[in-house]
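Only one chain is shown below, in structure tokens, and it's the form predicted alone.
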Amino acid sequence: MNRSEITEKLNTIFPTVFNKPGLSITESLTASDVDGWDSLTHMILISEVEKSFGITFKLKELNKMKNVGDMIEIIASKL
């Protein structure tokens, strides 16, 4: 699965988790860019991403995620 396929899949997860149908992600998107992205929704997001891609993030990987681009990079490395 390449970066664009991962992004496409994430573009279906993010709007659902944040209840924002028009939300479209970019690699530079961060939590501060999305209203309602708090610690609880972050954990829901991580859970949905793990379930959707069939992967598990390690704590050190979660700590490295500063934006969606970082998330895509880590997902790509696990697939």
Second form
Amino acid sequence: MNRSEITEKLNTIFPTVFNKPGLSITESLTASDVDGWDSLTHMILISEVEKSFGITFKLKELNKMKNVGDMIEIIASKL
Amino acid sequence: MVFTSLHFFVFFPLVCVLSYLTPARYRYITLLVASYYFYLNTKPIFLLLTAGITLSTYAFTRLMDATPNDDRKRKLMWCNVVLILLPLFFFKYFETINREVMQLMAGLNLSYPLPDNHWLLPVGISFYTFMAIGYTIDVYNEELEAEKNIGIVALFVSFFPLVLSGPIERAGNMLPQFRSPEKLAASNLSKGLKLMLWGYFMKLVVADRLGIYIDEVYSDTASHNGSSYLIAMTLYPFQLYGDLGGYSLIAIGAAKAMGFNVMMNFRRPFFSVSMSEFWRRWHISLITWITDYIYTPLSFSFRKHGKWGIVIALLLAFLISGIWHGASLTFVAWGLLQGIFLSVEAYTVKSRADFRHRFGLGKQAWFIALSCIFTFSLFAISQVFARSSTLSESFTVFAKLVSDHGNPYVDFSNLTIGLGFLALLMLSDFRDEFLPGKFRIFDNRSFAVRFLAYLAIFFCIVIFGVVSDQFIYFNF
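Switching from the form predicted alone: structure of the form predicted in complex with the partner chain?
All chains and molecules follow, beginning with the one already shown.
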């Protein structure tokens, strides 16, 4: 799965988790750009991404995710 | 040595001068000697603790950096975390656990008394232990490289503005500043001294004045009625804000005057419209530390359980925070209450947002004011547990609050001074929150206005300040 396919799949997860139907992600998107993306919803997002891609993150990787681009990078390294 | 002692008023200017006279690359040595001297003045033997924590943290982080094996790295990280937590556990919990276990064993007709621990809690131990743990985990997570210069690590653990009560700083912010400190700048000196002055005002004029009334009411539960407790309960959050908020500003200002930028610890907490917002503005360095090193790993472990996993992680994180504040049931109750408040908010976040949106309340001044008052009330009620000596005392206070009314105890002079200057502090926070850039007094363009404003604050401290060498958070 390449980066654009990962992005496409993430584009179906983000709007559901944050309850924002029109939300479209970019690689530079960070938590501060999305209303409601806090430490609580972040863990729900992580869990949904893991389920959807059939992967498991390490806590260490979680700490390295500073934006969506980092998340895509880590997902790609696991597929 | 504490910030309000005469000793400090001689020590601090001297260290500032010496620090700036030292070439930048050796400045950490001057500051380390000064910091060790500062801590030595609390109780000399406790310096062994800071030195021990430094040595252990330095050795383990270097070993972690040298190993490519993640499993081994994790073991090294845990070794250091457990090792440096041992003194904190011993000093903080040994006596309570010893007493409880002995009581339990006495009930079973067994008696193996262990010697009592007569040592006082080394002041600041939890703060520098937390800083060292944070640094260790950051190195494990590969967010930082282990520092090779042990002098820099020693300074990070013992840096005198922060060593007694924080802010609980991060190695990622402080180590680069210690390696290459800023050049002497009059603007840093002036900004730092202004922060310190405001910090002394918050501590000595507001917190300690209000503290006289609150201490009196809480010292004699039997003779004070519910009305007095209502006043004391309402004032206690302000006393805490003045005490730890004031302490933090003195610490941040002292560091700034020497050219170091330390994180803010409070951001106008009483203008929060929810408890989750409140905890992003109150004791920020502790709460972000708990979020990063306790809540996040816990909620990560429980993530498969969705919202319930988050609720459990929140409850556990605040329970740990409560127990950190004190080994007593009152702090367990306090921590659990915070966890419950935040869990309820996390669970209802969407419905509350929908409600605000539906009736267009989000920007209504009256709704914001009511939300601030409601949030403050929740915090003030929870603080009854933190302020009481025992759980039964807390319940006595709550019972009096609902049933025992009458004329309150009034300490006219202390309350008038305390409340008058509290109003000034709150007006200043109100201006910063809602009208930034307006009514500029302390940052007025005219030097004369600025000078007179700070001079007035200085005289307020001299005339109305309470002579004090105690800070509430020294107990933690």
